[in-house]
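Form predicted alone, single chain, as structure tokens, below.
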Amino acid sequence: MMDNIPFLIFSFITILTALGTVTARNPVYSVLFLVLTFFALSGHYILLNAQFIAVVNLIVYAGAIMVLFLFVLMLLNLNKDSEAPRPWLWQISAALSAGMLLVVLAGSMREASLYLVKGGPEAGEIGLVKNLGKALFTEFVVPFEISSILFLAAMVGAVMIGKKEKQQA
């Protein structure tokens, strides 16, 4: 019983941060709540042996990335006025993409057990750097360089779009 106690607590800051991050009214206030959601779920991915997964969480989610969101937040100008009707077409294509998402976190949870079957390493060792490192450059390979190669292309897609045209003289 006693070992459930920090899982429940992290359990508990986790769903309140998150329900704070839906509903504040302030789009500030929510990406906050979101930056405290990040340290309660590296706080369960310490619970579960994971430690660079929650140390990459803290870098990267709560650090670089809320930092961008809270800075471009500042920069806009966030009023109902001026924000357009959204059409019922991105309603449906939010819900299919939502149903895609779902499909794909099923596939990976049953492919995480069969590989636990299958002789991968033991449950309390999953998450450490040298069994993530041996599973990522021997079986994975392939879909992490392809993931490389998506990412390189994403950066040159996000350098040409923010790159000003010359303007004519």
Contents of the next structure:
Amino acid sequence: MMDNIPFLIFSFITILTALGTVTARNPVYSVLFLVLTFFALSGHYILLNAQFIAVVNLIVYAGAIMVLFLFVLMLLNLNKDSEAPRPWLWQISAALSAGMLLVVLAGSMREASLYLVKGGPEAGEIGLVKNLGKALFTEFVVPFEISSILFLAAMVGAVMIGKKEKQQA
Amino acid sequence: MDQALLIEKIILVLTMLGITLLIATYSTYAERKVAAFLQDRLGPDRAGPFGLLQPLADAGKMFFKEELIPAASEKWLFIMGPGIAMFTACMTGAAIPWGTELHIFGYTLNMQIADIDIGILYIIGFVSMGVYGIMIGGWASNNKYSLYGAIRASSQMISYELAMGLSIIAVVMMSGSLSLKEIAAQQSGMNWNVWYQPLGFVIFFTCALAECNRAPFDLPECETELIGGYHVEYSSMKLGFYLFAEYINMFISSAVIATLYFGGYNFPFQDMISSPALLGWLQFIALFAKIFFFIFVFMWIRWTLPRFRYDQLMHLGWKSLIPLAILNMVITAAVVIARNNGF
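The form predicted in complex with its partner chain, contrasted with the form predicted alone above:
Time for the whole complex; same chain goes first.
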């Protein structure tokens, strides 16, 4: 039970801040709650001995992507007054589709067998940067390279879209 | 044993925090003295001998000033802003090796608070978190000027983080480790990284100036355009926190620069000292001498160079520093591969 206390604390914070993200009326507060959620998730990663993922999660999501979100929200200056009215039909259909997504996710996770790293002396230390790097560049090199090509394509696409708007203006 | 370790760490944390705050306090004094020297003035000299009590007088004034919270502000975020800025600034010191070990009253003290595997990433992570203090404060003030300041700060920090990360990657590739302890230990004697990574150092230093919002990159608090930038609406000690966090960031950046590029606690001919106790103290002093030097360079630059224009800042970041940093990274990678294959 004692070992579980950090996990329980992090889980409590994760769930509470995630709820805050969806219930907050002001979008800026939503983003800030989401940042806290990422912090708590990083805490979970550290408990799993995956320091690299924990810190990269903070740098990329909390440190860069959320800052950009906040940036846009501050520029748009959305607040309670500019919130669009929501008819009850929307609310019901949103609740239904979100509930269906939850059922699908829960169903798929129940039967899924998580891919476990082969046992051995380093079994619990796959999250350390050395082991992670080795696994990525030997065993998983093809998916890793394919995802980097995907990133490159996304980057080029973003630049192209940005350029197009400039020419029109 | 566990308890002894815990007590040792707590003492170390409190000591380093105290030293950080003390140095940040006296950096304000040093800044005014350096500015005075560069402009051929005397600087503060009223409070105490040579004006040495000036920071205390300033802090006292800050505490006793009237504290205003604008009626139209987001009250909680307005209060949280300076706190976040201060918190993130203080967190980064934990991963820096402040020396190897000190021998105090027959007790050996390991001088790094947390030797994490990924020390340098931890520091980048908290540096990138620092922008929240500014953004939240600037937005919550509900003032157009402070919002502009906050937006400038965030876009500037994100832009310069990229070049900073790329220049760090070159160092990491050279030393083969993300742990600051390991990186510092490899630069024993005069085998400093700056001899191998001069370009990387220049890029990192420029980015450090921008990340600390120091002149010539202090656009977020550009008085001529934005009154005071993101902290226009702040008064009393909340303003003090923002200003203070900047000095802490400056201190930590200097420590990181010293550790990554200038050998950290290593100094030339240290192998000739046989007594480990003396060596420990000398290494501690050597690191702080380097840190003070870089703090001085930060101030020297501030009082020498004029402020950039905002588009110049973005051009420098995206069109000069990032390509240069990528070039530096590619060359470093080629040299590392060539060396590993025995050329």
